[in-house]
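Presented below, as structure tokens, is a lone chain in the form predicted on its own.
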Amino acid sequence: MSDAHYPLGKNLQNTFFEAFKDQGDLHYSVVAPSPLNNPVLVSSNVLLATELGLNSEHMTDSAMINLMAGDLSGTKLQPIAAVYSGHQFGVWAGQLGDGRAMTLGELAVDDIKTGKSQLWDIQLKGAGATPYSRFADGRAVLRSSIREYLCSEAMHGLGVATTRALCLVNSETPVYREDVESAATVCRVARSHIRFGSFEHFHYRNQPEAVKALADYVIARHFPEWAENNQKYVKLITHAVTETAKMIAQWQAVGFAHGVMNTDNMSILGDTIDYGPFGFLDAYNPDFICNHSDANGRYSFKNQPSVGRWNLNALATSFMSLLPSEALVTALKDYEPTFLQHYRHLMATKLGLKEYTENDESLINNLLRLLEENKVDYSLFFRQLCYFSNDNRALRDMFVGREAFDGWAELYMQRLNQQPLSDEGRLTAMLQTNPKYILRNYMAQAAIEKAEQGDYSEVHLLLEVLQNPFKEHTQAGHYAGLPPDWAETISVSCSS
């Protein structure tokens, strides 16, 4: 790689390409991006660049911006687009694949915690058509790119397992949707982009050898210590089950709705991927549907845990050539207890409890029922709960049924008094658990509207705030309260 493109490091490699290059286009297709016209940097993620060992100052170099806009001239990069299939809204959709995404390669990064090197996929979304674009243009518009860029970092800031975003580039390249819009690219960074649907693809094509090869690749890259273990495939499916359960527990605890939990949008490693019609809860509503395209509410907020289990069953089906059904059933049985244990722990922590006990189940459920009945804002309530005391006026005023809240608050106070933790200690812990800022749709919309006029200041502000959502940000105080009334008119769909 030339010095002009050094910001991505000299060690950019492509183990996925090398692992399957002798098998034609079975696992992927070699692709060439279509560079954007007159690209301009909207935002670069200094925090992530530093974590990846990159010089963040190089992120604003013209050569780097051009690279992030799909111009690979002067490099030896050989991008690929991966094939996969999947169930979409519960129906088998057949072959899909990276229709508007292409992986430039993998960056080796030393993990400070483990002392080992870990590979991170460097992927461009919106850099042009691939063989899997299905007659589409392979482009991404600025508005959806802003949403993905900000939300992936917001989720990371909240401690949720997720892909990341390194930079966002706008351009003068026109794309045609409902209206003419400007094309943009997002540079995604992920531990892996292999999905449940990647395994389903080969299973339903009756290619068990390809299923095995893909599983072996995942193990070799991410779990090399399992390579010689005769239970390695059991370990892989079990890991997918438990990490998916933990991820969805995190979604439920922070009030996040993914919106399109198709099996092709589920990571084999249990990371949140593919941000489209997502939404965070405003008023607590378990029936919340963030995707306008989801007419039947399959992916409503309350359904996410059960959909996660459904998707894992689909993944397990694709492992049938690797493992007997008894082993797969055993692995799947870990899902519910893992989800419940993790969710209960997260909710107890949000309540300022050092440990979850069985009696806390009713305390949590009764609170959620009150929040739903009184249409109380989920995140604002928990942030205000950090300051809970016998004088509950601020909290109490959030409820129409104040007497019902008083009854719950009395039980909550009794529970707090059972643990050896000072009010100051509880406050400190809860302020690090209950965010002051989440990415509400109206906030993203405000950034989009300014960016479409060439003003990227709101994107910069929101990135800084959402990467540190538990802190006070005086410059963003207007985003710490209830959403405006017009926020209810925002509609997002699979095309968003």
Contents of the next structure:
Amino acid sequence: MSDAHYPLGKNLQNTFFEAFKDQGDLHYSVVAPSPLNNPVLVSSNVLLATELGLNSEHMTDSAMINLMAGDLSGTKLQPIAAVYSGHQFGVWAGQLGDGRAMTLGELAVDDIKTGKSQLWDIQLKGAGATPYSRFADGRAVLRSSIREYLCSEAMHGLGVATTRALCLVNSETPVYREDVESAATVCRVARSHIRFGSFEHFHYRNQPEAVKALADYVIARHFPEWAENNQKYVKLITHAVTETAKMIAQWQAVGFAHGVMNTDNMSILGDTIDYGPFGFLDAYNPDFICNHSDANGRYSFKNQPSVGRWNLNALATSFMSLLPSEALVTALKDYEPTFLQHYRHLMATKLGLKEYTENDESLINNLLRLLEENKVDYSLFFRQLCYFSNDNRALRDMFVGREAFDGWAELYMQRLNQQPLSDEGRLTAMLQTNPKYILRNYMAQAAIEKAEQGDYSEVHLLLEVLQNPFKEHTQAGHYAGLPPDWAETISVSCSS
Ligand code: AMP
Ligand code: MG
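For comparison with the form predicted on its own, would you give the structure of this protein in the form predicted in complex with ligand AMP?
Let's see the whole complex now, leading with the same chain.
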């Protein structure tokens, strides 16, 4: 057997395992994967591999593919599945946990920017049942794995805080959903897999010492500089509040709807995690619901900022044994101003404004109202706006109500004239913030349909394009326009 999986097979540590190994199954269970049959590499993410100190030869070696399909032979890895609980659709759901995910270990990578070493969790999703699988099979179907793989990299490409995906493996192992499908694995790479629901789990079990131990673990791993600070738990909750606010501001600015903002799907570090029935806006619609199972629209696009606040409230509740309630209330107060500040800044940047000023609020809101009334495609509009001028017909023609748009455009022109920035300077800046490509559902669907026939070329194309969504990609021009009519028939729900 080749050594090629050794960068992952041999070099992983497991600080999470070490921190709690004397506590029985309190925080996690040690698990053994059930390897997939005849695994085939669908795609590997060479960009991320390189960041992790791996290369494309490592990623295509059969030993590595087997490892990524859950075959641990030749390694000493001891994977763990973490336990957590959570509020699902606003209701306490009790214990959940890694039902189809297991963390192989943590890879230490030197961060070129900070010079510090950072640990990345290396996790397999879909490698078999765990004690937290309940009645499910611990598997992930190819289609949902393609969606997670592509979307996490698309979000990273857009500059949104997110977990990453290292590779995607398909197999001949059958999975039984409505039809028989093939089982796949995604290797998810994240700074942390600890969720709001990880803290809630111990709070609701009345185990305050376990809440404290988990908070101390997060601080030791991510914020060692706080370890001796008597405000360390205030710092931790405040960090969760501000990073979640910034993440959701990014979602709103790029037009991303997560779809299942349950507290078990919220990362303590504020990274986007658990890509299921997500969706990007086509025509601007604040009431957009991407999750077919979300009949009441709890997680609709416009509700995301307030759900973020609701989820943080649930997290703060689980910190009640660590901090007095006044401190928690104070920490939560940072949410709205942080969200607004970041959202306004991001929207101003999308508009090519160097700075957000108070009057820009009505400029932004009036624009969003026009986009909604005229059912204008959100991302296409902003990309076209980069080329704004008095006689940009393509932009004006996006609106049924042309005069209303003219009125807005007049005010926008006046606003642009107030800032010392040339049209070329504005164009360059705007092209780097308004993507040409987003992962619309129909694009993922096209990649899925081909992949289910054994043709992975569309996955490869989309990965390349979405990792660099601000660039022109001549081979993918057809993905830069409006979605086709059939896109409306795609329905995505939680089941995957
Ligand atoms: P999600 O909707 O993906 O966030 O999953 C909610 C919970 O259900 C988590 O605890 C998952 O681990 C678990 N889960 C989802 N799908 C499966 C599956 N196929 N097998 C086992 N557990 C699953
Ligand atoms: Mg989840």
